[in-house]
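The chain below stands alone and is given in structure tokens; this is the form predicted on its own.
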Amino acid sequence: MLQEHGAKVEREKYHVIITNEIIDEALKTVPESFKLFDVIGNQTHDFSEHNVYFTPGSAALNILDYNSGEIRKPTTADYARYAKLVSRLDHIASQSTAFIPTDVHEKISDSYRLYLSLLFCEKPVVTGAFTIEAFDIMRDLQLALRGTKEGLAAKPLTILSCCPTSPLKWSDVTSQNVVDCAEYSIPVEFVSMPLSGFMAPVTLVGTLVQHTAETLSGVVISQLTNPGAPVLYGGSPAIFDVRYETTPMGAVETQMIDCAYNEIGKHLGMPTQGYISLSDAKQLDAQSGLESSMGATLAALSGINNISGPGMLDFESCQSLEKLVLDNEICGMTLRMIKGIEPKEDFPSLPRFEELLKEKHLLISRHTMRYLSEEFYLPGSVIDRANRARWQEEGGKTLLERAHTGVEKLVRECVPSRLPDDKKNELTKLMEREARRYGMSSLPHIDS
């Protein structure tokens, strides 16, 4: 396909040289924005201008167990709890296929996560496929809800992460995912992951040059397959910490790269994505809050459209439900911040102060009652704002204890998805058929 459009292909080397002209033509057809819809069909996202949305980090191998305090492999039961929890988090706009249950065959782990998400939570899903074969069933699950290819294109309910391999590579799986998604107008987010000083130049500018090349190559593949196919200009780059041989997602330089490529993506006329609001810490601790809140703040101020990362620990390898509850509050605070400060019946100001001098307070003034909920973001109980005496009277709970209480309460209060039973049954039949292909006689039992 690339050769047919004028790219120089060196087959013996597996090299493709994409010309400026090909890139320019692709940029002419790539959409400046697109919308996302929930399972029911209601619009939830408008990826345009500087609109900001948060989604949990995706595809973690582990989960942090509250009871043991240890990192362990997740199960279906964990995933169901996660989906129910996300359905109740007001400032997390979409769900992701956050971690990989280990109680099903690995060949269905991608589609199974999407299936559970569609079953338990109405929010749209950021997901991905690790095999070419997985795409078919993941597409069919979406078609079961939208009915037709045209219906899915009109109201997309997922974004698939498609990841080039640094430096400057596309695997068979990920390049095929780009083509398949483009053919069905399923939005993709390109997640280039150059590592500064290891798999990319050590300078931040050099890393950005490589990130741009890797991402634009994906844009070209997408637009040559189906001009106008929706994309997010995204990534998950990091610096390489030579002291520990790690890729710190919470490093300030990593966050700087994220904000910088967001500027490049917007300059090129595309909505953007970034893995930035997450932490390298191993527990829900001060480092976790520092790195996640700093990333969320920078990302929101930069106008990154789809901010990925809440809930994640340990270099993108672990999800924590307790951290997700805390991060939901971080997201709420940053969303309030970017609304800014605006006058609301503040001029002329003299009547306010005359009332204040007369009453000695403005607690129940008309102005206060009208604008209190607009002006103040009031977080949930996971954030401690009580005085010391009240905090002690209420049990003197730690942040982790408060977050766990929040998890239990929100999961318990979860309202079942409004997806009709016949649609749920169709999803289950598709998933059971796929499981049988790989020797599973049944799917794990799921408590409703």
Second form
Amino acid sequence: MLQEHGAKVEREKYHVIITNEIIDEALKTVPESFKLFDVIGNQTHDFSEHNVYFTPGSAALNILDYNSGEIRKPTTADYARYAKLVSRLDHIASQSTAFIPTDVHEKISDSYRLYLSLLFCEKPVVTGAFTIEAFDIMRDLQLALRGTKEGLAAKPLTILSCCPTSPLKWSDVTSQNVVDCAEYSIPVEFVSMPLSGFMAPVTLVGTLVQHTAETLSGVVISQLTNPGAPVLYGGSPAIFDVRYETTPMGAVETQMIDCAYNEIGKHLGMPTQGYISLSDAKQLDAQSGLESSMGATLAALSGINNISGPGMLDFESCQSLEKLVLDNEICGMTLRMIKGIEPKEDFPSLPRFEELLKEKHLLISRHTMRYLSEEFYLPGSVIDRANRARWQEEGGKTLLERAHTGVEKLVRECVPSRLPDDKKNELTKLMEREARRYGMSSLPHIDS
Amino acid sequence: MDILKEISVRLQQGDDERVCELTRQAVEKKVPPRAILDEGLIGGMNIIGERYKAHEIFLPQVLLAAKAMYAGTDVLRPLFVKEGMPAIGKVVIGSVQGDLHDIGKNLVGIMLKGAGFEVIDLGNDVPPERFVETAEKEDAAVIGISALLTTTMPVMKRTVDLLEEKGLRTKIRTIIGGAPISEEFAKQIGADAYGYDSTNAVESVKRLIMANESD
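Form predicted together with its partner chain structure, per the form predicted on its own context:
Okay, now the whole complex, with that chain kicking things off.
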């Protein structure tokens, strides 16, 4: 396909040289915005301009178990709890297929996550396929809900993460995923991961040059397949920590690269995504709060449209439900921040102060009652705002304990998805058929 | 809906005009004033107190409900001319001598009134003698003292000591509060209770009065 559009292909080296003309052609057709719709079909996202949405970090191998304090491999039951929890987190606009259940055949572990997400939570899903074949079932699950290819294109339900491999490589799986998504107008987020100083130049500018090339190559594959197919100009770059041989997502330089490529993406006329609001800490400690908050703040101020990361710890390898509850508050505060400061019946000011002098306080002033909920974001009880005596009276709980109380409460209060039963049954039939292909006679039992 | 229930519900909504009107109607229907007060007004305020503590509602809603409560009690007051307006108890409050900060104390006053207490607010910069004299004269059960400044905190002790000297320590109980105050400090100066916020202060005052009544 690339050759047909004028790219120079060196087959023996597996090289494709994409020319400026091809890139310009792709940039002409790439949409500058697109919308996302939930399982029911209601619009939830408008990826345009500087609109900001949060989505959990995706595809962790482990979850942090509250009871043991240790990491472990997740199961179906964990995933169901996760999806129910996300349905109750107001500031996290979409689900992601956040971790990989290990109680199913690994060949369906990608599609099975999507199936569980569609069953338990109405929010749209940021996901990804691990193989070329998995695309089919993941597409079919979506077609089951939207009815037709056209219906799905009109109301996209998922975003597939497609990751080039640094430096400048596309695997069979990810490039085919981009092609398949484009054919069905399923939005793709390109997640290029250059590692400064290791698999990319050490300078942030050098890393950005590489990130731009990798991401634009994805845009080209997508747009040449189906001009106008929706994409997010995304990424998950990081600096390389030369002391620990790790890829710190909470490093300020990592977050600077994210904010910078966001500007490049917007300059090129695309909505953006970034793996920026997450932490490398191993538990819910101060580091986990500071890294996620710094990332969320920078990302929101930069106007990254789809901010990935909530719930994620340990270099994108571990999801924590307790961290998700905490991060939901970070997202809530950040979303409040970007609403900014606006005058609301504040001028002329004199009457307000006359009222204050007369009434001695403004607690029940009409102005207060009208604007209190707009002006203040009041976080849930995971954020401690009690005075010390009240905090002690209420058990002197740590952040982790409060977050866990939040998890339990929200999962308990979860209301079942409004997706009609016949649709749920159709999804289950599709998933069971796929499981049988890999020798599983049934899917794991799920407690509803 | 039962009129007392409706008074309680409207009070919880902070609808002072409707509470005033409903209280009038209840009086006309010969509902005993004491029942209107206890079941309608104070009953509604108790629910508000619980919901506030559980973070279901916020301070402004509590104050609006308290305002609605006053609208109702104003209607009832003339009916209690002989025996006086029934109250759970009488509390004398003020900011300690040397302290001009009264936001916290005012809030406690509003919440105490909302909970059905009669509150005598002496304002700020109140000397120990004035607290004790007023409480004695008014037959108050509790003195509540507030301080914001660490420099004025020690003066709180003088009020407790004065009660002791006059042999009133067990009859008139003391509660203290304010940003620099702690449970430990209250114990240290011999105060009977410490309130860490206005709701907690109301609960503590209730406990003090119940304890005194059962003595």
